[in-house]
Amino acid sequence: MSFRNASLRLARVAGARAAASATQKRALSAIATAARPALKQNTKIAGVRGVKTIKFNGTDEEIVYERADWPREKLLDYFKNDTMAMIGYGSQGYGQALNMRDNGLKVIIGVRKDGASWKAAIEDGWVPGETLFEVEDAIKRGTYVMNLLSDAAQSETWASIKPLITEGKTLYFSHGFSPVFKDLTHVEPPTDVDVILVAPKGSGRTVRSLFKEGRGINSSYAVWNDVSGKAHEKAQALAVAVGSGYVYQTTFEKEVNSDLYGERGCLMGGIHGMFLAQYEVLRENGHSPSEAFNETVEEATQSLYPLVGKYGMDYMYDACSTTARRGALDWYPIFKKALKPVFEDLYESVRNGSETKRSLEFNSQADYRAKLEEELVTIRNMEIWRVGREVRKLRPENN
């Protein structure tokens, strides 16, 4: 696939952004105009810096809360009497706990003593008896109980945890899985405490790395119970404290449905399946492993997807050759028509609890880690990803 001269492309974008009026800007396609939301200062919330209203198609509006609404000094004052008890120290627990600690909040960790997470926490500077405790002890000490155990572990431990969530505490989740599918998980939050959710849109490692870079991940927040009348405020503040750059409102139900759906679709399962299908067709038609990998994965992840992430799909189309654009415009409706029924089936499987049931049944097995590793080894040994390991070594930055 060929590209236009990078300097001309960037100059065009810079010129478009600098134009003072709409007539001076380069005309966008109808698709691009519909896809790109207009962002304006929210005039309905006077005196609050950073709060934005995003308008889509001139009708649908969403309020977005930014990190500027909760500077570090405000966070410290808001949480000055609180102790954040992080229960679980996996990917999300690790990232969120360290970010809160760096933001100056009082944070303690609750995990099984002498387990892998306990040892990892010590390596990260948490001190047994001071900031590192067993689960029940941490919950008793915390005013915010942040339950970031795995979904299966939340289900298995809830009977012992629930009695410790006493009046005045705030219960926090980063996934709607357990409360929404309570008929399967048996996690039914108490009705006399605030129950909130902050769901970063990325792994805990990304939550941490973006925070350290001074950036911030985007997150959603939701409220299950608002006993104090301040649950929304608590969730927005905690979203910033754990490392979010901006946060938008959802519900527990919508969060878990969109999350499970996305992971199985475009984010992981769907994209992996698409990569494999394209790679295999290329190999079956005589293309070399290197060529098949580069045309399937390397060019996508190194050249095109970063453009989509930074500027949008319309920009990526415009950055490519006329031949590439013509083919993509002709074929994306065909892919959509073929794939939409699959995505509809997937969403229904998420909504009706089938995916939750499958996850709980598998992840609750005593030997689930060994079984999971067998499946992951299969992926590692696929030709496409073995080729990928060799191709990555050839990148200039790795030499």
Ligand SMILES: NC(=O)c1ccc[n+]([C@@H]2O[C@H](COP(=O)([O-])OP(=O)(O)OC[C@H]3O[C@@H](n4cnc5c(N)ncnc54)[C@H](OP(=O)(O)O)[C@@H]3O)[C@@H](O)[C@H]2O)c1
Given for the second form:
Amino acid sequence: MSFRNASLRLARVAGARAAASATQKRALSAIATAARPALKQNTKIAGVRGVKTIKFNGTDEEIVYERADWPREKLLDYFKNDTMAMIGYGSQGYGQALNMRDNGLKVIIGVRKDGASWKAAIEDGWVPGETLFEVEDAIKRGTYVMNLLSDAAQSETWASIKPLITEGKTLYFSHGFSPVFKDLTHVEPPTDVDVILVAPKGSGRTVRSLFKEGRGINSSYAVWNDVSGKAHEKAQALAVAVGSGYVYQTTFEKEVNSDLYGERGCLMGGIHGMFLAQYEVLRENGHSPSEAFNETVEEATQSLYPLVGKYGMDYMYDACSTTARRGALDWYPIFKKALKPVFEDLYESVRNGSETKRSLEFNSQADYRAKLEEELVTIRNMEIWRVGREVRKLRPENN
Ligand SMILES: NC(=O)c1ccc[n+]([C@@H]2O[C@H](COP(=O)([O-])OP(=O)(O)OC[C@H]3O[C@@H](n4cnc5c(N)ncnc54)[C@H](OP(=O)(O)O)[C@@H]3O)[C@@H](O)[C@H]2O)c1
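Complement to the form predicted alone: the form predicted in complex with this ligand:
Shown next: the complete complex, the earlier chain at its head.
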């Protein structure tokens, strides 16, 4: 039997097993639902003049600002004299600019003429000479300069951009990368303008899709310079204008350190490494590709991780069999102990600028896209992800 047929057949068997265990999980989830109100007691959300304070077990306190604090009329009034110059129209530029436009703000785009972004902007209804300009022209016209070029491009273009950011304008970033690692990036913001940051916790595509669904992405905000005395308020308002559901405060340093660390860790690199290690050991012990994939990725992403996202880790444990639960409870501290030193090394590599240096060096090469694609092809061709393509086809919704 060919590998493909064998894997299809076994994936069907695994699918049936998954359906059976899903029934057990549903029954158990009813028990977990009953337990949920008790869990909520540890987290209080108290209203303070329309702004929320989250208290975790009565110790740490955080203020969060919500969309409800900035209704549309208030936003329009707040930004009535402003022109938001969105510099860059990649993933984030696209999502944030369209959301601001839909919110009724005056938005213009600044990108290099006839590049991929210029064409994409025209397709989205931005008009050359009216709402679409070359970078320098857009900066001159804007009161808010929203620098959403790629991080490497922010560094490359800074010498020509900086002199245009004149007194009275507000400079905006969505990542602390450029100013925090200024010794490497050479992006030193002017000292006579407000400099703020809103960092959506997701891709620009999600910033847009959640907004269109009437929902909102979670974002952090930070202030680098507060010349006007209004920088915090500007960042909170702008966070809502670009499509955030709620926003919490951070600093530029903490934003960049946590962001680079998170994406190299649990969000992308770490989880990929863990999937690969588990899959390889299953394969080395004679398990079929379908079985190894289902037990490593498919059940995680389709069944268990969504439960963690919706209700929490304890709920997910509670929704699984007693056998599964006992094993996971015994093994998570062992994984934590083994992995913590790796996370400590990773944090240090972020903090001391090594990750920034590597990223700038790699992404500034003329052929960086081709090189990246080569590495992505390697991933695409790994057995685990080839099996994934076949398994996804078997999902009933894909038939
Ligand atoms: N993507 C995310 O998930 C995410 C999430 C949160 C925050 N952020 C932050 O948001 C910012 C923008 O990220 P992004 O992912 O949206 O970037 P991106 O998709 O890589 O966008 C790149 C933009 O930069 C332009 N560009 C690239 N090189 C240029 C150059 N040498 N001169 C002029 N323009 C150039 C591109 O224009 P062309 O089409 O002409 O090349 C494009 O408009 C970054 O600070 C990033 O860290 C990103």
